[in-house]
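First, one chain by itself: the form predicted on its own, in structure tokens.
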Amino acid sequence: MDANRDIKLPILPTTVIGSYPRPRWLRKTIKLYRQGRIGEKDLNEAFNDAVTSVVREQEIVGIDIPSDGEMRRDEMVEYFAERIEGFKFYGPVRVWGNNFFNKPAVVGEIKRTKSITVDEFLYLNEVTTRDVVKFTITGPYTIADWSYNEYYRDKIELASKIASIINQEVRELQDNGAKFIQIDEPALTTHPEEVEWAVDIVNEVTKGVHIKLGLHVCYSDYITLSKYFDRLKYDQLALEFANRGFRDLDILKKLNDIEIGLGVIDVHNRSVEEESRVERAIEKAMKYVRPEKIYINPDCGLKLLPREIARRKLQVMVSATRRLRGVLAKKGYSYIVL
């Protein structure tokens, strides 16, 4: 594919937020590896096979912009902390119920000594049949917020150092052909008193980046976030709406020229949505945002759902979107350019 040619996508492109349920056999393979019963070569082969499988599953369902399902990542912060010098793990901490998180601690100067995800992206780009994929990176504010700081003067200094590392990673991905990268910042509004400087931190990631950059913020205070829409240096803002019953959709009118990644599938509910509900949500969003500025996606990652339910939810999302494309085609809308 010519790296410089325009990439055409159908109006209302469908995509995912990032994660997808791991195949049962991959979970068993990881367990065998941790027990020392198979080696790293076998584990890597299983990861590659899993990526190929879930990418193809997304494509068969009809997703226009697939991801690798984050098959290699157990947890979004832990994965990056393990690969950045200066982090240390003391052990898991309970986050809710019986769920545990291996919370990292910063114990020394943090450094990016080599690429973190470039090989993952290159494999994803090799196995997809689509012209563009979405690749996800955990953002600097969330990594800082979900870590113990035992080295830097304060959280701002730590987050800024992480932002520099993430920026290096994104620029290397750009150099290797990435066209669409999403920065995940679920923690962005969890401390309202920090949002003022946190927005500057997440903007540091965009320096020297010329490809499409999305910012994903889920289960957050969108009223607070909307005050900073005009300061965000991102092409797209991916937000969750299905889980909140599509309340707060009117904040979309404050987006100005930023695209919206519209969350229309509730990933915390195993009931499969009705197509009509998804259609109505998209139609309502189009009252505030031009159709060519809307991408359609689930609220968040799908990894916690049973695989069959995740697939069926995506089928509903794609089917509802395609019906609306037919309506939009009659009004002269057919495709967009990435």
Contents of the next structure:
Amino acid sequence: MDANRDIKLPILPTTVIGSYPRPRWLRKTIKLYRQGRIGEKDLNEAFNDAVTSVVREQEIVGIDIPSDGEMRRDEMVEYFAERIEGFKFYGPVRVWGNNFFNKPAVVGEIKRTKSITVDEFLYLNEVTTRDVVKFTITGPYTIADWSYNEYYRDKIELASKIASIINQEVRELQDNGAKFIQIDEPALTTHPEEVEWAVDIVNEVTKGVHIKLGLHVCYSDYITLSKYFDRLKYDQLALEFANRGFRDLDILKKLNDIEIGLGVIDVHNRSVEEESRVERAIEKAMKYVRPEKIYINPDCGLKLLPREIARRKLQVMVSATRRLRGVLAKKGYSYIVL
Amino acid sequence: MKTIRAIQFGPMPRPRVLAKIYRREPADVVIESSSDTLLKNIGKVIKKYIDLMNKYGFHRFSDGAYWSDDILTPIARGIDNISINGLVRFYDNNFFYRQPVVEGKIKSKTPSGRVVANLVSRILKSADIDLSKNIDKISITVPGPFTFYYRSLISTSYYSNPYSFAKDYMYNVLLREIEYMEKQNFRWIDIHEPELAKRSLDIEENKAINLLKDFISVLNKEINIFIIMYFDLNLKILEALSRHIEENNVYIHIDPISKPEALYYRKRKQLKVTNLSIGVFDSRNTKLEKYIDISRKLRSVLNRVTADNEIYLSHNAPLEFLPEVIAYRKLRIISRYTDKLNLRLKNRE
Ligand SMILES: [Zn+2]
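Complement to the form predicted on its own: the form predicted together with its partner chain:
Let's see the whole complex now, leading with the same chain.
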């Protein structure tokens, strides 16, 4: 927004959703740490080095707005719950197959006693060579939905408490120089009867925030979500479309002034997309949205892919985008401001 | 007043040790080709669980369904003209199952190894437990016809509505399970039907219940049919059940916890089924219930729904949505509360 007027980006800026595969050596280092064979200092150094290398990797591939790959986060809700007072972990619950998640329980009043992610952001901001990075924060509704509520009267009360904590966090990031923050809300449409108030909860996060704010909602019911587009106080919506074969793109008509972060890469499929397919998808989206309102990204975080495949998928995404930029340049579209 | 009994149903949380084993040898191939080591390892987990269920005094319980990633996949693999698709959210939980794709008329695949009851029986035999003392308490977990239909992708024009599918599923698939169960002396089949609990049901209640009724009428009365509805509460279905199904071997489970307001919707008059199981303990929250709150809840449920014969107490939905340690604490509370309640009822007489 206003604070970002001086940041110029090529038309159709390329970015990521957030997570990136952890380097193999980092996974080994984490294991050593858990076994008590190395200390916290070594682990932190490894995290920093991993961020440096995955940021650089994104930059080499040609991503305009990189992230830190969420190298330090095992899981998006767990990470925040561990750093907010009032949460407790009883043990893992299964999400599918043999994949577990440490689902937190709210057992007392939740409080933000210190900043949760500011150091993480500062490190990312220091190592990037780009003018702007994307920094991701898990949204209040998803944290509430993926927790057991033992303490608050109901889910609305819990979610609004979390919203105020996330809002404090975002404002502190803003004060520390963040220019583009994305709130991740994959759970937003899980309970259709709750979306009505959930939208107000996610809007709470935007209070007093002047930098660019994105909202990422994936593997969700976009028809339901689109009914609330005009109530969302976000600058950008990052949505997944490759996974659904680019169906539902017509909902983009309802976006009005909100930008779209267009998901063009399937993150659950190891086969690398054809460049032409990505190009066609972006062209199709341009039927509904003006090009200066479109950012290009994968569907979701890349962390479940092998690192080499993640890199190659980003490469395809960047080169398809660059081809289209050539076409757009002839029509007078070259740059946008963040 | 008669004795109220504590019961358990559905999959238990998978212990990490079992997940580790399954990563080497997946659970969903347990069907025919599984090694003895795998069966033994599952057997160890089951023994620990069944010993506890007996210690807590549960009247009946599932085998824990430790062999399945979700309740749909194992039975789906045993059906012709069904393939398995990608992961899909299971109702409104942060839990995903593999979606069956129905590609044509369904019928059981021929080898008996593909029957869920056979799988359970093989695992139980490899566990170090006295089967003669337990087999009549252990239930077989299967998805109900309507839940199967609505959780699947129907990619054939052969089934244009849930009723024709339900009929084939009951007579071609469930019946085979039940026949196998009889041979092995099992007494309980748990038919999971969260779909029937939905208030936004697409199904015509009487039509659905009549199909169930016809099916039940052809079954051996020695087998107890447990129709388990959860995640919501549909009073219209309950009413249809109370009107059409009077068999003594049919048990109805309701979940008055997930959407508490559903209990007060519509009709004022009290509904009565033959046997009722009330899920007053919350399997989707770690908070341990206080007796006083449970008593209040139970009273309000019994004002709306009651039973001619048995009344059971249970958790509202499967316990696999809880961390393992909490699931066991809940089971202990269910058993203690039931004992306390029975003592109070007895003293009042
Ligand atoms: Zn996502």
